[in-house]
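Consider the single chain below, provided in structure tokens and representing the form predicted on its own.
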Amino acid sequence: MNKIEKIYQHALNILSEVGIKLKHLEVLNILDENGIQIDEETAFFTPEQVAYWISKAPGSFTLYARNPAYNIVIGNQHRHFMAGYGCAAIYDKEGTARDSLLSDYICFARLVHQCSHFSINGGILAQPNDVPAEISHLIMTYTAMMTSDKCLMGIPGNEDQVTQIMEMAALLFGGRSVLEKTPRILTMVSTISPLLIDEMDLSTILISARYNQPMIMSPASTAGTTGPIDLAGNLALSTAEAMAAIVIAQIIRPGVPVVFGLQSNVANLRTGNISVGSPAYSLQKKAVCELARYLKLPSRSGGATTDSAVISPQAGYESMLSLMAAYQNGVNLIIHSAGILNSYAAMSYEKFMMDLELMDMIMQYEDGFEVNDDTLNLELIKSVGPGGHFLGAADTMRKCRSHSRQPRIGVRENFGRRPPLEKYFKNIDKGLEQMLREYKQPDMPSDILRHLNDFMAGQGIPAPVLEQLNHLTCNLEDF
């Protein structure tokens, strides 16, 4: 037996012995209709139900845009990128906070329509502060549809708020039967390690499966803290919640798409907070990957992740280790790829275009080179000649400008003994203002936005801040 069939040995133990809280009734009762042993508020699953329910999910699927040309496919061997995500905070390039607002909400739904590297987008980029809890969910949804025609990111929540996006999500694509059909929107699922779901994530789950729609289960349990110290440990019950709530969404829906999206911290046990930026956390990536392959199901990890509170050394190192891990190990969607600092606490515009720059360089290493007869070119070498060389020579004329990467903002101009900082920094908000800039919205048809429209009034969005919403999403000049 390998580390991964014991991993999930011991969370199949885990699931049989320990069991898992859940704290939905509904949920509990259709799990009792459906056999599951339930003690209360806890649900006990033997090995053979775990196994039969899992094999209902599909090992891959197609999430489908507003624009069919961002259509991407979630596993097998396919790799995705995503954005930040949960930040309510906003750092500046020294490291200074401040809260996060609708209008960065607005900006980074731009940059990551902008980028290439990303097909889905919406979500929680950045959590306004400046608008009501109550209806947030709400405004990110809409802002995320008007802004971008790429693949949608939902938001998790209570049975109404979560029933609301997905109404949404249907009126954006032709009503809850076409819906059904096809997989729109993808939502987070966060356990609450140890071994408990709250009313909120199981109810994200009842609503995403009856409509059919994808989900990533994502336990985060962090070894020393809401997990045991030891890797192995904390992967093993890190998967047993994972394997819980895929199990309990195909018994509500079987067939429904999930994605085995475990995001397993460390501590730093000095302070008690995360760690994401260390070697542990990165071999954890490369065994949810394993995990995920042998239980036949899409894969999901943390992308460029980091400690760090400030654009360092250490924000690059850290980032680099932990985007290479995912993305060479095969995970099918890295989430929080671009933006993130201070272990999830803040998103950063300089760090998202820093992060860009790594997928760049991660993705160009991966391609590799050709050895063929015109690459290794005999005659060419044997034109210059001993001691020639090759610089003015026709072939790297022809070829000096695909073959030459030029990075979007790294510094590679000699400063002599000056820092090159300043000059990397002005490079980043050089790119930053051309992204911004270059964005276009794409088009809405009139009559689904009068739906869309309508329906944000029916669930109580007063009409001015309709309006500034509008104004926001449309009017570029206010960036």
Given for the second form:
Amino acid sequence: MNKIEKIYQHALNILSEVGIKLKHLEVLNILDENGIQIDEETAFFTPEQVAYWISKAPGSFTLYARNPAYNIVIGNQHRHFMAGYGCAAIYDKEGTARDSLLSDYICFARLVHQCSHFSINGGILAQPNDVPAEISHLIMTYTAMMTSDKCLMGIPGNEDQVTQIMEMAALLFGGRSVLEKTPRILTMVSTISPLLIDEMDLSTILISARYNQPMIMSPASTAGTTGPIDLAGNLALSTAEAMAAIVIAQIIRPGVPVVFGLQSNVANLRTGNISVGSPAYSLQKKAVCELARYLKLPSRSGGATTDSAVISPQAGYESMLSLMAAYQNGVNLIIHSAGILNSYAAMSYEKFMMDLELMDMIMQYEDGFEVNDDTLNLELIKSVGPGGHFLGAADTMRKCRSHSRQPRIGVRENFGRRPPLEKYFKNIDKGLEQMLREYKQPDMPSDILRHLNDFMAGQGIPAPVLEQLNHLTCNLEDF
Amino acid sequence: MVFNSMTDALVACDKDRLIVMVKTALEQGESADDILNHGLIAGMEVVGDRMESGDMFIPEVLMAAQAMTECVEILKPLLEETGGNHAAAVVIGTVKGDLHDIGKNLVAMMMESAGFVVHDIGVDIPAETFIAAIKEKNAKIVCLSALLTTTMPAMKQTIDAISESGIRDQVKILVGGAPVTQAFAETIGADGFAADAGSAAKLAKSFIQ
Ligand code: B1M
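Hand over the structure of the form predicted in complex with its partner chain; the form predicted on its own is what we had up.
To see the whole picture, the full complex is given below, headed by that same chain.
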């Protein structure tokens, strides 16, 4: 047995011998009806049951966007970046925190829309603290739909909340029956490690599966706190939790697309917090990809993650290790690829721009270079001859723009006395300003807009609020 | 002298050595009260400081706390005999809707190590459960933890409910958790805010003394 098989076997043993606690009566009943052993709130799955139900899940699937140009395949060799997710705070250049607001949500949605690295928008780009929590899922989803025609991320919640989001997606995409035929809105499900899934996340699975919409099953057991300190044991625990969530989804709706999304962390045992800038975190991503391939499922992991609370050398090298590890190992969905700081505690506009540069660099690195007569070009070397130089060669002139790619924000011209960091942050501001200035809202067909507005009104959100929403600007000077 | 070595044993997480020391000290005529206050609690203060400075790791601090708990068990009957056990009761929990508990558990541990009798009532705790626990345990201090901005309002609801139930004057309410700030604590009418487990225990002590 190789390492991955051993981890998988161990995960199976966890599910059959220890079981997993499920805080949802209806889900427990459904499992019971399907022959899963239930003892009070704990479900025990046999290895055969796990293998049988997981085999129902597709190995890859297409996520459809409002604009078909952004449709993407999730799985196989495809890799997609997604922005930071879930934060309720924004850090400025100095690392000073403030609450994130709806205007931040709009800004990030526009930035994501503008950037070619992303095909998926929405979800919890930043929690709008100025919107009551009970309706924030509606406002975020509406804003994402209005701001962008890329693929959509959903938001987990109770049954009513997830149903509302699914109904909005149905309005956007031509009705429930159309929605049920194609994956359109992708929702992240978290477990509570070790071995518990709460009511909210089980409700999210129940409703998403009923609408046949894809889910990312994302346990985040943390080696040393909510998981065993050894990475092998921690990965097996996360695997067990993800497999249980996948089995539940498949029992509710065989064939519903799911992503094997282990977010297995390590703890900083000096404080008890997680550490996602560490090599041990990146090492686990590698295993996540191998486990996903073994299970024939698409994979998900974290992206440009760091434990630094401010843009700093530490933020740079940790994010690069983490993003590179995800990309090179072939993670299908690389969430938290832009903007995240301080172990998922906050978003930062400056970090967002920095991370776009990391993605540019990684993709350029992955492009490699060609070896052929043109790129070897003996004539060129003959014409320059020993002791000459290539700066003045026509070949160099012809290719100097395409072959000497300039960084988005990085500073290479270190002449003169100006402090280099000043220039760096100026480039960031310029880049942000330009992306937001160039943003153009994609057209929304008027009948769909009317349906969406009626739906929102039905949820108690009056038209003037929506009107205001559509006119909110995101001038970063205001922040 | 013997008390200094207790600190050493605690810092070294050496439970067996600590138990021997406590038993020997009792045989030599030290009072249970002194052993608790000058030996164990003073030792745990050093442990707390070392945790704050990062010199001790959390699992080591937990081991030290466990060692202390076992020694307190030995001292308990004697403390009760002499009426020396007047440790205040603390009720701690994560508020309704919130399931994060790692930080809360650390606060509970530091409170215990500071000599409080801690009743950890868990996560996702509605206001009524807090109130029932305060009454049942005759708590002097209540700690509310929240990690989500979306559950911070539940902190205010809990404090309001405690006021409405007529027992607000009986308890000091402390709040904490990553998104919570001093300013927020003041707006919702809490008595204090602590940014980490060590300062939570210190703050609680300052209210009792
Ligand atoms: C007097 O009373 C006091 C005094 C001091 C007190 C106190 C009480 N309580 C704490 N303190 C203080 O002392 C402690 C020790 O020094 C400190 O405690 P802390 O708890 O701050 O510190 C701990 C030692 C270490 N810190 C932690 O344990 C929290 C770390 C992060 C990564 C985190 C974790 C681990 C988890 N999570 Co959650 N999680 C995040 C966190 C991001 C971050 N970096 O903060 C945060 C808080 N989570 C978030 C979210 C959204 C969620 N989480 C969820 C679930 C989980 C896990 C189960 C995966 C796991 C919890 C495991 C567990 N058993 O607790 C979901 C919600 C579940 C629920 N209903 O509660 C979910 C909704 C889904 C998701 N995105 O994962 C975000 C909150 C955003 C917001 N709206 O506020 C979040 C910032 C991460 C993110 N970017 O998504 C002090 O704050």
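Since the model is a prediction, treat every value here as computed from it, not as a measurement. Between two forms, the rigid core is the largest collection of C-alphas that superpose within 1.5 Å. Numbering follows the first chain given and starts at 1.
- Relative to the superposed core, residue 462 undergoes a Cα shift of 2 Å or more between the two forms.
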